[in-house]
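Just the one chain here, the form predicted alone, laid out as structure tokens.
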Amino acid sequence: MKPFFALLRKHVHDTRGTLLLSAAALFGLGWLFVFVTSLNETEILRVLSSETENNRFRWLRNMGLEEQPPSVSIMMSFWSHPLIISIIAMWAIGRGSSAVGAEVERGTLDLILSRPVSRASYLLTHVLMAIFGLFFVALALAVGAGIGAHYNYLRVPIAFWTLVKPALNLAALGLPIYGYTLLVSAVDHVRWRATMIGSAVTLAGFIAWVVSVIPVLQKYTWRVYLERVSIFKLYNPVDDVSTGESLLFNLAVLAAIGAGCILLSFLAFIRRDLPANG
């Protein structure tokens, strides 16, 4: 077991800078979104208080609301920002593409496997580090929001557990992205190709999701198919903190897709021929 834990320590050492930088970015964004939510609530309440009763309800209906929106729902609308999703996707693609392809490209994989560690154990250390990183940076967003909620006025107080639920959904979103990038890396010889394919698939899925929710395209039947093929429809932070009806389903589907791709990666990596270090 010593070589296994030695590899884990190596991954922690190699990725600690990127991991801490990503976590710090999401922590800061979590705090910032609370601050912006506080400002938005102040403006909403000012507008409502200055209008007549009839205009007040008309204004709410135009916003798609029947009553004053809770603070956490306003804040969660920011959690779908492309910057948040990009940080998770970059971590997942970076770790997935480097697991096998980078070591083969550098010619160091056969040296690592010459130690008393199996291929499965080697790949498992990469998977554990990647999954830990996904949940670590996602929870950093929740912690930043939780601390921000303590120091900024919100009309409706927010419990930390309420923030953990969409954070788990965000981390789970990274599992399929990591899974299919890892699968490409497990069968390829270079890192750049796994990075390119993982990025292209992720971008295509995100574009499909964005197009599927554009209001003026709702009348087209092909929009439904775009929505169905995108994993991003399974990330819904606003619903996670309101009804939460689809949270468990979304987590299960994202985890299943990620686990399936990771399992295929193990099978491909164990059976593949590795180039000798020339």
Contents of the next structure:
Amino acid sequence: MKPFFALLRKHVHDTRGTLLLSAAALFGLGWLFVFVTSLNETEILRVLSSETENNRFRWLRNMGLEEQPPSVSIMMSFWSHPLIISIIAMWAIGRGSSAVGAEVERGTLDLILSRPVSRASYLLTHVLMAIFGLFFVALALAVGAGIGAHYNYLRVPIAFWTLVKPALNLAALGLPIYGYTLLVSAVDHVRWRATMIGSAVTLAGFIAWVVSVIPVLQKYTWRVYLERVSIFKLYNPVDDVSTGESLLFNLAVLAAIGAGCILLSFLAFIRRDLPANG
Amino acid sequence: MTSKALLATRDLTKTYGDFTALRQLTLDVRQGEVFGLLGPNGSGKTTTLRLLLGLLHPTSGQATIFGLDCWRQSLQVRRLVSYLPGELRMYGSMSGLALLRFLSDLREGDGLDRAVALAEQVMQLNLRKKVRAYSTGMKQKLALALAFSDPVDVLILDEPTSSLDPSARGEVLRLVREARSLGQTVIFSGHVLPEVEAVSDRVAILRRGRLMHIEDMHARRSLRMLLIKFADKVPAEFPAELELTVRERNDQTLLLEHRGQIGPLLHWLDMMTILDLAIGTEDLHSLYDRFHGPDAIDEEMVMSS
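If the structure you just shared is the form predicted alone, then what does the corresponding form predicted together with the partner chain look like?
Below is the entire complex, every chain and molecule, led by the chain shown above.
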């Protein structure tokens, strides 16, 4: 087991900067979105307190709401912000592309795989580090929001465990992104191609999801296909904290896509030739 | 040498599309010998070494070390083998000591103490410095310290002296000899012919992925070249016990290879009517030039014509 832990230690050493920066960014964003939610609620309360009952009802209807939403739902609407998704995607694409392609390109894979280390255990250490990072970074968002909720006024207090569910959903969103990037990296000998393909697929999926939810496009039949091909449909933090009906299904599908791609990466990496360098 | 074959390849072939990097390589390397691999860039040396380590999948044929298949049982093979890559790349952010510790840990931590001692005392490296601050030669010394410290049966060294200063080169050759005296088998791939000649028990010469020749260096060290100008006509044949081979024939002059005992040769020369005689040796360069020099026969051209 010593070689396995030596590799894990190295990955922690190599990625600790990116991991801490990403976690700090999401921690800060979590806190910021609580602050913004608090400001929103204060503004809503100010408007509603100055209106008559009828006007309050009309004002809410104008906002597209039946009743004043709970604080956590307002906050969760911010958790789909592109900044949050970008940080998760950057971690997933960065780790996926560096696992094999970057090492072959640098020529350092020889150093490791000429020692008695199996290719499967080498890749497994990369996968474990990447998955740990995804959950660590996503949890930092929940921790930032949880601590932020203690220092900002919210109309309905939020239990920390409520925030864990969307954080899990966010981490799971990173799994397929990591998976398909790793798959490209596992068969390639340069890093840039895995990064480019991983980014392009992720961006295309995100655009497809954004287009599919534009209200004026709801009448078009092709919108449904766009929605179906995007993994971002399976990340729904507002639903996670309200009904939570689709959370398990979303987690399962995201994990299955990620696991499938990771499995294919193992199969490809174990059988491939390893050239001297890229 | 009578020791058994430790490493064997049988019709080992590696192709990339239409390009054949290695063509039906069949050779045996015996336990405890230093086996030199010679050939210009692109002759298939590094491909052979990477096939032995299981880094490449053979297109056909097989390579084994201690009877273990180098592709299917690559992990077990790499427990027995230490490899020094020809193109050395390292993690620059690590210190020399951290890199030695990391790579030793990949072999369960064995050999770290010896590697540190070799690196500091023999190679004169400051292991506290980051690897990125090392020169190319210093990186090579670090990798050599690790390779010679690994508790393995086989050392595969791909151009181990390419970036070293002359004194360090001498040190490497000493370490190779020491490894042989400890019973380790060394595959020594290189371009510096005198170095390969100095340490190798046998040498294989590759060309365009083909094995052209295997030379026993012990026999070669007893090789004599005789340039004889006969007074009369040149004898049509020679007594078999003299072990003479005609290299060149030119009117009354013959260039002969002699690998046998000196007594019978001198006796035979005494019986001949000779105008002039020169006896010398031949270095590995002359042998190498027969396959890679300007007058080398291109067997593929001959076959295609």
